[in-house]
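Next up: a single chain in structure tokens, the form predicted on its own.
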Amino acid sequence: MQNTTRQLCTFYLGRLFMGVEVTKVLEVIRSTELTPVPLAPDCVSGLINLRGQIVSALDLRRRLSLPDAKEGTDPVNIVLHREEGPVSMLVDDIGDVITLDDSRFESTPQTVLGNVRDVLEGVYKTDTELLLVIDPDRVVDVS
């Protein structure tokens, strides 16, 4: 029998350990200036102006119904590959890439409910904590 594995980039919103598939990332941007939309849902935070073209920002936290960071803290953008542009994820860290087998991976538990439920794939059990993955597709789903 051969194992699988899969490579992760993770990261941090408040004390959950997150990851999304790496291939799914097209770069990590520090800081960045972002310019409202008006009207907007409220889980978009703004656009941003990557080397000239313009990508959305969705906070994750506020996607997942998480409350807000506290005054002060810059977020990271994670800029995702979609077919249809680029979206960035405000998260409060970045962690680092790492590679998981996927005998370790288990569904989203039943009791997992809500927003967070809607955006998961699974979540896989590492040797310190639990790493909590998002499908990039539905997280910018927020139709």
Contents of the next structure:
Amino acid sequence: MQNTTRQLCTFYLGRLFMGVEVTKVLEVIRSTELTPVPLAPDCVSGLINLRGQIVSALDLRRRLSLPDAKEGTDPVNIVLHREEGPVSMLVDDIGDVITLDDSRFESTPQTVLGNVRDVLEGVYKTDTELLLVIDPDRVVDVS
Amino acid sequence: MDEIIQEFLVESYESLDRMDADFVQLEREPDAKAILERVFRDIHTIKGTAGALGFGQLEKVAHAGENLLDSARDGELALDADVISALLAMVDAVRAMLVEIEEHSSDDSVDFGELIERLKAVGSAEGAPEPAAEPAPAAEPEPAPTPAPVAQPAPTPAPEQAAPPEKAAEPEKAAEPANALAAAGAKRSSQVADQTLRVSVDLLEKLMNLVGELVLARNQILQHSNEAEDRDFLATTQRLNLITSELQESVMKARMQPIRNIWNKFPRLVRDIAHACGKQVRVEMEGQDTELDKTLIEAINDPLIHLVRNAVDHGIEPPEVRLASDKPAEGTLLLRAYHQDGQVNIEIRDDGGGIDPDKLRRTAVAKNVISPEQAAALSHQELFKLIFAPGFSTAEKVSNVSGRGVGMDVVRTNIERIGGSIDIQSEVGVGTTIKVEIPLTLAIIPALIVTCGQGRYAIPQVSLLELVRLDADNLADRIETIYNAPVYRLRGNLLPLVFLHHELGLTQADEDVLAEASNKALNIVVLQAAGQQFGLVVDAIIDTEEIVVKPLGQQLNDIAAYAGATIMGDGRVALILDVPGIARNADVLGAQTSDRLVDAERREAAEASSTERALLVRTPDDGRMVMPLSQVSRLEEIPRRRVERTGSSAVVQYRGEILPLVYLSSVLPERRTTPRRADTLEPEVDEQTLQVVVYQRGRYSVGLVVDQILDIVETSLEIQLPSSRPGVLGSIVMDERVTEVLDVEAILEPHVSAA
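Can you give me the structure for the form predicted in complex with the partner chain, which would complement the form predicted on its own we have just seen?
What follows is the entire complex, opening with the chain shown before.
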């Protein structure tokens, strides 16, 4: 059996170690001005100007029903490349890009429930911790 | 060269390049439906346009190819190597003819009859004999012409060989070897393609965005330069400033174009199609200067051509049919464009036969698009929507102009791709109106920038009527409430107030806004939506600005309050308010409007059935006037010499009675301001006889003398414009002309009572 590998852009959200496939990521922006959108779904933090393009920024914490980050922390934008136009994900901090062997992959265990389960593609078992892999298609679908 | 031909060439070259690749792919995967559909559409478009432009041979060849593809599409023909070779030969032939058209404006120097035969042979029954004859030399089937070299218009070092000079070509036109043509086609010595450059939508968007960013950077530098003292730096900043402005303007200009640019070719197109179908059609245009984003113009070009072609081919009836149904022999095709509710609306209206819903229903069932039960349940409006279903066509016979059922399907796809919508309204015997709405996405619009809470919002200027600022002093007196609904008396009319705070779900309550305003002032933006005015209360009014409308992501698509977003001068994002959406949310349209809408619907329904026969006459001032025929008892021609006078009035002996005569010219004050032209001076009026319309009122009859009875027409007498003079009820539009409706009662009244 031939082993294939995947490159993941990793990030942190509270105590969670997460990742998204590198090819799906357009860019990472440290900090940018956010325009709030009244009436928007709770998990949409606002809009950012990405070189003239208007991009919705999703608060991943809220998307996963996690408690809000502490006041004063500056989230990082992971801008996902989408066919219909970029969408940004706000996370606590950005990690490294790591390459993982598919043999370490497992689908999400049945016991993981709630919003987290909805957006997960599966789990990679790294040597030290578990890496939760986000499915971009499901993250951006807030309906 | 004719602009329309030029465009056709550029487009067709592109399609051909694509088709080369597509056919090769089809050979590998004969089941690739999407590709098959695409090549079919491509060749269909080439055929249609070629036909419209009068390139008969090109049309024939393309038609043969299309037939082949049609069978393949229906699964009747397998796309084996033979078929693909024949199709590729067709592509080469088409390309050769395009080059020919480019050089000599004709397509008939080489006869492609053999190719057409070959295409037919491959398409006919299974196991058809191999084409015995050597295929047309021009159609040398290359097994797999790779698209890449073709797409690159290779510089031809020896143009005289590939493209013989016109003079040399003329005399030996027929003898010219087809091989040379094919070679020319392959080398593509296309001049046209080199002159225009097609830029992708994405690239144009990107340029626009980058220019926007540049403007922002420029602004920051300008601010910075205010504090700088370095002369060189200041001079450079100044130059940067100018160049940036100019660049911005140019990019904007590159994108905005009047719709005239695509409409210009329609009269010719319509003329040619009408000619081909033996019809008479006049094209009228309104709003040619309506500006559209370049990308939108491009995107709606093909759909509009399809719609226009359909209107002429299917909509407008042949002259004899029109005459039989009391219509002028010449049909009218009206193209209308206008901005409304922040959208660009384009209407294509014909006064043709309309679409018969029952026929649609039958066709839909026959073609298995829907079941008979479904069909029975559909309303007329829903039935019209079926026209856009794939593979649906109402044309009973497939003409070479339209009618294969690809058109409307493609039209809708293309319009929806740019976020637009398309709607059909039709009435049998009256005509069909197709309305295309394109969102203002991509468009640059003037907007009013306001603030509310922490945010800035842009309100499209199209909905804006005026701004009202109420000073704190008399605020309490000026704002009144009806059942908790605040209103303001604007010049005597009640203006319902809507608080933007409230509509955006911001925490502040309306009363708080009012209370806060009582310290400073209240800003009301008077807006209009669906014919209803309302005042939007905002915190502050900043300025007006030209904004570039950008779409919101799908996460925010459902919020009715926003039409999009834009980027402000400081680089931050501001939301664009959707005025109709806010009006709906706030319910300002309310019951009143719904009532009115219901009324309008009822009126329309009544109108549809309330046409009646009316007498059309010429008025003394050369206008047209109708009077209901139901009230007329007789039409008479009375010799002038029989007119006698009793006192001041003219009478005539008529059926043993004395018939008082009322001259229309004397009861209607003449309004003519310009002298009648000599040629229209009483053209057919017989000086010796009077045209008299006889009315019966009780025991008495009255004769109304008119200048000329023109016609008896079937029309609705619903007044569209109230009267501006006595004796006239008002005006209606009939056969595209404003026509007055005579107030018979008012005119006859004095005479009947006197009698």
